[in-house]
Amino acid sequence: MRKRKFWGWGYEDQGLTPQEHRKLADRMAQRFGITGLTVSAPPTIDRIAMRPPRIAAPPALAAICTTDAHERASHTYGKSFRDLVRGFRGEFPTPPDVIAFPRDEAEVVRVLEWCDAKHLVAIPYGGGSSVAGGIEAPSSGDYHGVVSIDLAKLDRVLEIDRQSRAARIQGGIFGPALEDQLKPHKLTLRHFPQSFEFSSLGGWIATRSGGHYATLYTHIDEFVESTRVVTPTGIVQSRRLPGSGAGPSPDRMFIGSEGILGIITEAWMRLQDRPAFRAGASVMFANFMQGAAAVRAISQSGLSPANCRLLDPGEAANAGAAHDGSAVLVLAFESADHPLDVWMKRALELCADHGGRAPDPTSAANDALATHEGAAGAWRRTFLAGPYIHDAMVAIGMLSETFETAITWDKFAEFHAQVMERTADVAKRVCGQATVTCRLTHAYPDGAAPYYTVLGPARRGSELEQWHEIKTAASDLLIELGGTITHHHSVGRDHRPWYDRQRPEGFARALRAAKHALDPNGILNPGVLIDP
């Protein structure tokens, strides 16, 4: 069987080639003005040296644990730029000590027994693909071990209600096997992260994962119909409706709870057929504030496109969507039900309106994207290939860092001209030189999700030092301007200091008291989001 790396992102004979590399390294050392930057070969197992396992699965339950040292490594960080450069030092301090792989809901009710029984710290795991030590051990804790709970054999669309469009499906089954099974019966989840290869359903859940919709439909919220959620306690399953007003709602207190109040084995989801029509178009505009207001024009126009993707010209021409200072906006439609030319020509209307221009938008009635070539081709290329560059990074010296949040659109043009300013000023003192970058994600009625990266040459051995003071201001900057600490990339613990901050006192005193309800010994991903 394939082996995914201990230490990055994918499959251990995935990424870019030694040949890729040093093109790579070349291209960062000329955009820098600077020379040096070699390209350091991956670490290997055999070469990490781990603490013992403190702790071993009981006889009922060895047949499904394992204390494997690749999978322990694996299980030990998610994919954030912290994650990559510990990996890749081969520094593992804080590795679980037993991997669980249950087969059944019955197993994982099991597995989370015996760590309550015997004080053990148990991280629910989907696809480890958290840029936010969402799936991180504590370093510290009178625990006596800890025990990484992976579903990932929990793999399995489990009924299908075609008349209501949903579907019943396993938490621990990732992206594309999710699409496979519901494609014969000409449905989607249509969800697609970034992560989507090495993610699972229930994992986007438990972070409410924002996904391909970058209008209406841009959250995993708006897909949970139900969930059933297995805790300390007891099982927890809601209510499978359409909608209801009778209080508080059962899923909204486990969509976002990032695996501190139980783990989700199951989900009713809301389906859609699968696209039949889609239309797509690139629009350049002269600075990143003219598209952004047309952004905000088609977002409160209603037409609701699936994708409205604005770049910077700087994230333009990383992309490759656009080498003259350009803008350029990744404009798409999709539809299972009618043509989309009409709701196309609009939305060019609204975009000329401010000063965008666009070659003739592509149509299609098929099964391929109407947006592959082009602008949108670059782009979706450059976004599908992003986990396996920011490992490439990491091995030839550069430090790349990203952070997203949300804002009004009142708040917007001052906010957004304070964070690249500030930003790049502490990179640069930082990392001697630097750029920032901004794409708009994510568009709503009433604000836009910015999205910033940070590139910068990095000095060896001293990576996390400059990640932590280039992320501590920046995060620092999103919560004094207004903004939130993250728009889709969950709390973890990395933005835990920052979610204290945002989150009000009243909130945070009442899901301290459900988790002590439903976790009364404080043993799922303590630390996460609330302190035990």
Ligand SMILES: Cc1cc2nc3c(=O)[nH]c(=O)nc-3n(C[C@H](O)[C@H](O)[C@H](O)COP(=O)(O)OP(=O)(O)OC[C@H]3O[C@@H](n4cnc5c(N)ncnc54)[C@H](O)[C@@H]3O)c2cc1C
Second form
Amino acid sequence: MRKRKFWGWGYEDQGLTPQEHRKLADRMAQRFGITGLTVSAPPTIDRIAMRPPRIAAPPALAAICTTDAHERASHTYGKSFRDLVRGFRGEFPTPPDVIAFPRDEAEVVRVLEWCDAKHLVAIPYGGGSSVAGGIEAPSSGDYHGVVSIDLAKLDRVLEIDRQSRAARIQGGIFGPALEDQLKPHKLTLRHFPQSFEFSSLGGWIATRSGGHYATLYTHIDEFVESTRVVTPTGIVQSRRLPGSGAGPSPDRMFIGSEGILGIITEAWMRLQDRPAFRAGASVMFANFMQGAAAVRAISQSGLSPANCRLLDPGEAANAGAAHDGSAVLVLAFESADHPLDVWMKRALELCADHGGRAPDPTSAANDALATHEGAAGAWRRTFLAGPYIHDAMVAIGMLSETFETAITWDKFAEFHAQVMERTADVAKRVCGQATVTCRLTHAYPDGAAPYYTVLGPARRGSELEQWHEIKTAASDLLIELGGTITHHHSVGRDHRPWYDRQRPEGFARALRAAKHALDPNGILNPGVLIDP
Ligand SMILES: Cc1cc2nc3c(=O)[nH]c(=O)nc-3n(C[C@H](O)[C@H](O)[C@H](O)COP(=O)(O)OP(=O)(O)OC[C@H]3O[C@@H](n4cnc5c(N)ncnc54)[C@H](O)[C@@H]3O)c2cc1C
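Would you generate the structure of this protein in the form predicted in complex with the named molecule, following the form predicted on its own above?
Okay, now the whole complex, with that chain kicking things off.
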């Protein structure tokens, strides 16, 4: 059986080759003017020392539970830089004791009953792609053990309502399987986070993930028609409705609940016809702020492009989208119904108003995606390879990580300038030298979501402390300057100190009360979002 890496992204046979690692190391050495970047070998499971499991599954659940070392290591961490470094070093001090793989909802109920009766931490697990410490066991508490509840076997589209264009889908399904099962019906969810390959529908809903759409339907939220959630006190199922004004939305309580209120076993999701028309362009700007002004104009025009991602000159160069110091806007419109040349023409006029140059606008009335070509194609290839390169950066001793946020347009210019300058100062002090680059991943009429990448040489053995110092400074800034601690990466455990400052106290009390009502013994993902 093909196994996923227990410490990094993808399957064991995927990732950069030794030659590609060496090339990456040489490129980094050249970029930062350093020598001595060596490629370390990844860990092997037989060399990992883990504490023995403290609990055993009851006989009735033994068939769906395992204490296999590879599984326990795989379920210990998510996929942030901090996670990859710890995994790569072979440090697994707090693995889950047991991994449960329920095959249906009834088994999810039984696993939760066991955890509740024995006071075991229960961690809902989708694809394990969390970058916020969302699936990691808490390091303290009076729990008798930790069970990771992996929903991978809940992987089917159960029912399709063609008339309303919606489907009932199981929570553990990964992106590719979900789209494969919708394809014969000529339908799509069209939610493509960068982690699409190894993340699940339940995980997307639980973390309010941000997908392919750069405007309008930016988060998974808009596609959720109803949810079905198993909690320690029973099942909560909302009614399927296209819209409703009947009080606070039950779905909205579970969307973004990060596994602390219950396990999303199913959801009815709003679908779309597969796009047949596309128009794409890469627009060059002399600088990032001119590009941002164009993004604001487009966001406020009502045009709603599917893609509207602005790369600053550093990101554009890294992606191979521009090498002349330009910022690049990757722009695309999609429709199942009509050609988009008129939309694209108007968007390019708005770009031109702000100094944008578009050498290669293309349009297509078939699946030959216009955005596969030119600068947009270069960006897309880098986007898809990103997770594998993230792993490789750890292997060659580079510090490479991202943080993201959102801010209203009125504060954007000052906010962005401060974040770039002050984060770069800290990163350079910590790493000796470093770059901070930015792209706008999502755009709204009232603001944008900047996404920052920090890259610099790490000191082997001190990577965690180095990143902690940069991340703390950056997160303090985001909150101090009026942004959010996360636009779509979720809160998890890692963002708690800043989420606690951002969220209104009255809301925290209400969330604690909701948790107490659904999970009175506080077994579900304790420490994520709130303290039980
Ligand atoms: C390389 C990379 C790229 C990424 N790109 C994006 C991106 O483009 N957009 C984006 O939004 N995020 C992105 N992320 C972050 C991550 O992929 C998302 O947070 C994703 O939604 C997590 O889904 P998952 O199935 O992997 O959930 P997991 O990591 O398994 O879990 C995440 C959280 O959700 C809870 N959870 C999982 N499944 C359920 C369920 N069925 N019921 C209740 N709770 C559940 C878990 O307990 C945990 O708190 C990226 C991460 C990586 C590593």
